[in-house]
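Here's a solo chain for you in structure tokens, the form predicted on its own.
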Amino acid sequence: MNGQPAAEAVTVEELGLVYGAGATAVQALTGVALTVRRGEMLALMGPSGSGKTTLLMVMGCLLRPTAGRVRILGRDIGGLDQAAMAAMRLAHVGFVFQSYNLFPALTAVETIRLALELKGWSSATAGEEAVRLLAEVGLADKQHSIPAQLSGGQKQRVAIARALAGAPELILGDEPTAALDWQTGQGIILLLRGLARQDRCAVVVVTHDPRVAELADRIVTIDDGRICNPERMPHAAS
């Protein structure tokens, strides 16, 4: 990065989010402040129900906060309507969902090709890139399989390939290695870290696995909707 500070990929300031209203309201996030820069892989850890996934969804323009500000690539998204939020996600964010979110009737290669076509790629070019991405995540021999023909780990790798489609500047993963054996999961995390370190993107991964976290450039812990240690560094990152 030539000794210069890396550009911000996503920044949240004094972020708050409340689910529900009145007596049933739940404060999911409180006063969260965090910046993730391009070229960085960040691991987000914390107990179940601590707000990790909620924060990830706010950073990915899938949830609108009830307080604070969110900037993606320097743009404040607070004034964007739903259509503009969706356009921001499509253009700049790759999201790996814990539940895969795959279309049951589409093959692996069709899933990735569709993601690219929605970004404006031609069908032929999108098809070639889809094949390359599936090979990158170790699924070259499963490109014509539908989700029902894939294991949980294979479906997760399709979801990861889809998140990488179009080289988004911000990749967000909600337990992206939870369905994978350690060897495969480690390979995926190293792939994501490699993409980040080439200064192509920023990566944020929610994980409970300390082995995954140790491969990140920075670990942030969240508990009860608040960030506890924004500067904690893993001892094994290299």
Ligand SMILES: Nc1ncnc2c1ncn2[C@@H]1O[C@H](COP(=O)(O)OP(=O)(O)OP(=O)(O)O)[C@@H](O)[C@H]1O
Given for the second form:
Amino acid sequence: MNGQPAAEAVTVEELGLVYGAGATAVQALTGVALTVRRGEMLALMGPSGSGKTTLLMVMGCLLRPTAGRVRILGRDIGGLDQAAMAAMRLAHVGFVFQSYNLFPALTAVETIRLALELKGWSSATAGEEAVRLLAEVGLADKQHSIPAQLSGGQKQRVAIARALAGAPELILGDEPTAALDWQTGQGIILLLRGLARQDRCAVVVVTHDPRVAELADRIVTIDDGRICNPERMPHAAS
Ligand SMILES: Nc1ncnc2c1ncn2[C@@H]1O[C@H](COP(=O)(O)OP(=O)(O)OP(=O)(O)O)[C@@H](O)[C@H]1O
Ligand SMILES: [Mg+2]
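Alt. form predicted together with the named molecule, vs. the form predicted on its own above:
Time for the whole complex; same chain goes first.
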């Protein structure tokens, strides 16, 4: 650390999200305030239906909030249209899901190459970068395997390499270890934490597992759409 506060990857303020309207409206988030900086890993916990996935989707520019503000790298996304939100997402956010979401017919290297090509890389440079990213997540020897030939932990490493494609500043994981045994899941979380610690990105992982949450730098708990442990402000007290 150089003494400078780390750059914020994402900040939400007074965030509210209502699904639907009228009698069937669901208030999924209320007054949520949170900042996640590059270099840190945050664990998001809370009961089923408390709003964790919704918050992740708002932070990742997949859902527009119905109240409050979202800033990605200091830029308010409030005024952006759908296309600009998608561009923001493509450039700055990587997602990892519980169910991996890999194309069954693509090999690991093809998966990462495609992700890079969708971000505008030429196929030659994308191919080289894909190999590099797979080596970084410990899959150098599985480049040409399709998902059916990989274990759960290996599939999640492919998904992480895909999330890292193009070096996004924010990685969002929605229960990325829920389908894995504890030891494999721990490896996945330590991989993500290592990436954050290299100051490459901010990482937010949703988890129900307190052992996973304890590996994070910070734990935020959400209940019924509200944060229950207000964020500690690292710059306020020193
Ligand atoms: N598309 C939707 N339309 C209407 N309501 C929704 C929609 N998605 C989620 N909800 C509601 O919003 C609330 C928050 O849901 P969310 O999926 O964010 O919870 P979660 O904390 O991720 O739960 P889980 O731990 O089960 O994944 C819940 O009451 C849910 O029923
Ligand atoms: Mg969820």
